[in-house]
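What follows is a single chain, given as structure tokens, in the form predicted alone.
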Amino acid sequence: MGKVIAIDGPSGSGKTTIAKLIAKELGFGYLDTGALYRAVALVLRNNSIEPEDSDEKLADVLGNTHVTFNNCRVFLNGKDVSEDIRSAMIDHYSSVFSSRKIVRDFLLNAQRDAALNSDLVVEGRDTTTVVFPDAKKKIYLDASIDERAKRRYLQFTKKGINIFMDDSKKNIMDRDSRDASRDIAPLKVAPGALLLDSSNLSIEQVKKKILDFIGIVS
């Protein structure tokens, strides 16, 4: 297993520009396991699951699903969907089934074994408490809800997506709400954790920061 720093926190918090700025200063893998969420949400919706259908109708899908992240890239089944998964829709339906227990497991393994033979920065919203509990570091990345609804809304209308700001604030609301209350792997800082709030800071600010707290890993 390799040396594991781990980063979560909610939505619009930072986490995905950080953590590709800790992983290139540090020489390190990087893994976006939201992006993996994404993908996941992606083939259920393309294979018409709803939330509320069963654990097996999930499992027809999941057992013909292939999920990898590699180079900043997201693929499904071998094609890549990068662009796809970072629609509005695939942000909502990324939360409403990552809390289900079959697809936490589906990704779960998937997520481990990109540290077996690499040293990786992490960023998600479990990967602190769940999925690597023995990460050498953890950080708590956290903004305000205005700063994370600013920050999601210029996100989307730089990819040309239609997005008001009183729908942006909404969508960040909510989804802390399903991340922090769900039974499995909710959203909380782990013991030992670094708690930043960046909403005031810059990203150099941050990254400094961060850094600092880590140190030399060995």
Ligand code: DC
Given for the second form:
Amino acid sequence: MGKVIAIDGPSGSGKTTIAKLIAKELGFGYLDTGALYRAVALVLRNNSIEPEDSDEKLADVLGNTHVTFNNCRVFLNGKDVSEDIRSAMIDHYSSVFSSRKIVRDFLLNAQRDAALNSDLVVEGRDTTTVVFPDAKKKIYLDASIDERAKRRYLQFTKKGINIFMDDSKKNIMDRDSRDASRDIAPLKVAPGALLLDSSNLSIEQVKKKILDFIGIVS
Ligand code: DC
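Form predicted in complex with 2'-deoxycytidine-5'-monophosphate structure, per the form predicted alone context:
In what comes next, the whole complex appears, and the chain from above leads the way.
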């Protein structure tokens, strides 16, 4: 098992940008667990599965589903779906379907396997608490709701997708409350985690604070 640095936090907190930079700096592999949940939401929706459908229905689809993450790209049964999973629709359904135990169980080993033969920086909602409770270092990255809504708004408009700032804020608040209040593996601060608010920090400042916290990983 490789060394694991785990970073959790709500959407828009800057986890992805920072986790990639830290992985590069340390020469570790990188895993975006949210991308796996997004790919699962995509395959479920492609098969017309509704959030309230039975476990059996979900199991039928998941039984024929293979999700992998490689080189910052996510593959669904061998097809690169890295762009398809970044829609407002999948923002919503990934948060909804990720509260289902059958979905979380389906992805648990895939996440742990990523650290079998490689040192890893991993990011998500429960990577510090459930997936890698023994991670060498744990970080909880946060930012104010207004800052996170602004970041999501800019991400969408940069891609040419028109959304209103108010809608961006509402979407983030809905996902926050769903991701943090679900029964299984809710988003929370793990004991011993560095709690960092990135609202008023540059990416470089956040990176430095995290690298200082990590120190030398032996
Ligand atoms: O990090 P993200 O926004 O791409 O994640 C999409 C959704 O997936 C998020 O709203 C909740 C879910 N998720 C999760 O439940 N557990 C994780 N470790 C990562 C993501």
